[in-house]
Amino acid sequence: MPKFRLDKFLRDQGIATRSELKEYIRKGLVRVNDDTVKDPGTHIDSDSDKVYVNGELINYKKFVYYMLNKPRGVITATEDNKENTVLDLFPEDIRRRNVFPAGRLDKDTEGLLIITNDGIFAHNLMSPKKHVKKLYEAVLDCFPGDRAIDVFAVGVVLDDGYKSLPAKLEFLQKQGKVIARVEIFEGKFHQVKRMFKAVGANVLFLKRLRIGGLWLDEALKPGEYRELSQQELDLLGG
């Protein structure tokens, strides 16, 4: 049964900053069972204590798990002094949980992005060891050919000489506006431009559709998020 100091535990789960967590219990605004309590040191047990901040009750979670659809025109990151970061997205309670990004996306690129603050997870979900499935949806500035399916399926030398692994693409148009699919397992650097690039073709636009079997929600406008269930969770290994 997990037991915390009681500011500790308070600061866990977000609900204010240190100096703010002591003026609340100094105030006499926080509240263990039926007692009101003015010790930060006060130890608490997570499985059978409830703790009342202002008289609101502060379920615990130790680890936090976020869909995020990221817009174009910020980066994936957790701070920075000159652009705008995927955490800048969310409010200050979820940031003092020290949340952050598993996984990259490029700063013009849309779509599904994972916010926790859970370590392994975002670990075992982004390492090519795992062979986790991302799915992304492009828009072409040409048809590079159905050569290309060939190419990408035996895997993509790129500009750098690296031989990207496997992927499976297929076009969903060929005329006009030029959509392709491509899944990947990887994550190298602008890897699915640079694949696009080795076969003749540039991205215009580029936007994560799937991890794993974890689809966008298609309800969330970009720069929105929600928590993820747990069914969803298990979608992704969690």
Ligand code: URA
Second form
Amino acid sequence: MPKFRLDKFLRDQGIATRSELKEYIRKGLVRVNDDTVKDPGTHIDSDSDKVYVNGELINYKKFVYYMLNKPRGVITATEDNKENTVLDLFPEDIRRRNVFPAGRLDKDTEGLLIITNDGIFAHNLMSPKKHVKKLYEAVLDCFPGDRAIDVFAVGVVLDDGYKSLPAKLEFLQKQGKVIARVEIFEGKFHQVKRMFKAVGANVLFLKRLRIGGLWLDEALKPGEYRELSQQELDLLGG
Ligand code: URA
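What would the structure be for the form predicted together with the named molecule, given that what you showed me was the form predicted on its own?
Below: every chain and molecule of the assembly, starting with the one above.
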């Protein structure tokens, strides 16, 4: 039975700022079951108590999980003095829940990024030991030849001498606009770009399409996000 102080419960749900919450409680706008509660330190049980703010029932959620289609031009960070971050794409009430990106995409990379406030979940998703697979689509400046498929299949030696884990490479288009899909099982700095560089091609555009078994929802335009269902969350590990 998770028990919380009322003010902490409301704060964690991202309802309003700390001072706004104080004000709501003081004005008698917060109800627990049938009673108006004016003591912010009142203990509530998130399983059995029903909490209302301004008459609206607050659905308790310990953690939140979002799928973002990261646009180019924003950095994967929670805050920055100069650059726009992925969190700037989210409204205040979500940001107040202390969400952060679970994983990293370069500033010029687009696509699937998970935003959550669940530290353990994020750690598992990002842990190098878990080898969660990630699928990227890349537009290249030239066709590096079919031999690149074999090079990727055994692991690519990167510019710092590190040999990547075996990766699956396929070409969707070899002429004109060269389009490749690559599935990797780790996430080193600039990994995909460096892998292509090692076989003589530059990445002009990169998009992450899938993490584990979860595909980016193509209905999401760059910059848009939506909450994940439990089924989708389960796909992330697989
Ligand atoms: N590999 C890269 O080079 N960049 C990314 O953003 C993700 C994977």
